[in-house]
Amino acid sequence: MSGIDTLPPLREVIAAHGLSAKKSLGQNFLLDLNLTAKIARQAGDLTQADVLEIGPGPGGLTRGLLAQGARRVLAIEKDARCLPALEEISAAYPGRLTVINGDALDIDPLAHLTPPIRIVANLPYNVGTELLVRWLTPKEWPPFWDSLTLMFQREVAERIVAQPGSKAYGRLAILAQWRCEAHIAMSLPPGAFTPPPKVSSAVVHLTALPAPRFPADPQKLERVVARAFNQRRKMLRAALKGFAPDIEDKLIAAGIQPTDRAETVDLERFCALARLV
């Protein structure tokens, strides 16, 4: 018996089931029960919350979340050898656990949810950016859900968090922090996964703001930022030249030096660029 629950410990479970991490899945798993209720926690009361959990894997967070409340989990998961692990969690949880077969990035959640919704998940590396990238860019905001606990390599959540003049900052930072708040809750070495990755990797808890922090239109925000930052090292005249016939008066107009580079403009002042262009 583990210490979260009555089922047995992971690393049985997946003995039992013959799982192993598949690197092709962007596979790594947590096995300690303590640390996936410590990162469940990080998400705040569940207890009136239905949650969102993508590649549960054998099931680790997935017993976090329900040890902790969760109203009701729905765990899509690619990996069909994962499916008797996680069936045996929903039968320890009757009525609380939906599981899917299937791809995440196919899959539309909300006919199975019902707000308020919180989305938990120890993304796999794979398509962890992809799917961040498309629950911060909705077509309407607020968004289907109140706040994203993820899990990313150490690198993709620093740039999450970044702010100007840092080398991680730039087009993730300005999606994430325009309508989230955002920080790192949490740190995890190699060590707490098998198989152990190369790299460390870190929790980031956001919470979708009402409204952006500054007003602009989304597509041409991003179209800016996107341009801004994929010639990061040149001075913003010649980034954005072409983007508008008098990108230079504009750049003034919104309190930007045509000198600048992107990497030191801030959120507010690229927004004053997406107004004007």
Given for the second form:
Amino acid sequence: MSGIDTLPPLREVIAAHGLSAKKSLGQNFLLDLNLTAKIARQAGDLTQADVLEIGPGPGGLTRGLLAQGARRVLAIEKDARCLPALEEISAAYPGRLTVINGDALDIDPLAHLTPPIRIVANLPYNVGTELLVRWLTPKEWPPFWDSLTLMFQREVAERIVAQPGSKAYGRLAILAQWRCEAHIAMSLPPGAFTPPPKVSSAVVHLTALPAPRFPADPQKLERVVARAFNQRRKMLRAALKGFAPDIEDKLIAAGIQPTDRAETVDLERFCALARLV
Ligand code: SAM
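Having displayed the form predicted on its own, please output the structure of the form predicted together with S-adenosylmethionine.
Let us now look at the entire complex, which starts with that chain.
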């Protein structure tokens, strides 16, 4: 017994199923079920929600989500070695856990989920940012999910919540904060994981806003921001040279000095510029 449920402790599960961690799959497991229940709580009341979890591994966070009362959990795991352990969790929570063996980058989870949908995951570091960018840039807004509660390397988490004027401020901050409320909900030291990664981690919670904070065409905003931050040390009149006719006039019309650098320009002014180019 392990505290939050009647299943065996995770160390026993890992030993029983031979789940030695694979670096290539970003496997840094959370084995403390009190901690995984705490992470699940950061996602709010899950009793009326379907949860999408990417990379359940041996199932520590999955058990946290189910113990917190998640209506249903759809878990996508690439490593087939984890399936028997996940099957045991499924049996302990009948009808509430569905596991798909595959690559989260290739699987469309929507067919298996009923709104409201929340995404909660201790993401594999190698695909974490790519998945986040996909979830933040759907064709339609609001997206299929209501909130994201995601573990990242601390440095990535800081880039998501960064404010203008800081080194971490860039494309990811703008992408995330344009249409979401984003904050760091928890910080975790390397020792919270088995095996411990080299760096600290943090859980970021993002809530989808019903509409963007400021109007802008998503593709134009994306392009102008990518270009502006591509050479973040340069003044914007140089970084955006040739991006659009009369770029200096457009910068001024958007309330931006041509001598400003991208990292000092807030979201509202980037949106104004995207409307002008
Ligand atoms: N959720 C577990 C926990 O908190 O202990 C494991 C987290 S571990 C950081 C990342 C998990 O994602 C691993 O189980 C790994 O096998 C899985 N994974 C890696 N790449 C994946 C992918 N492309 N699609 C789905 N799962 C993946």
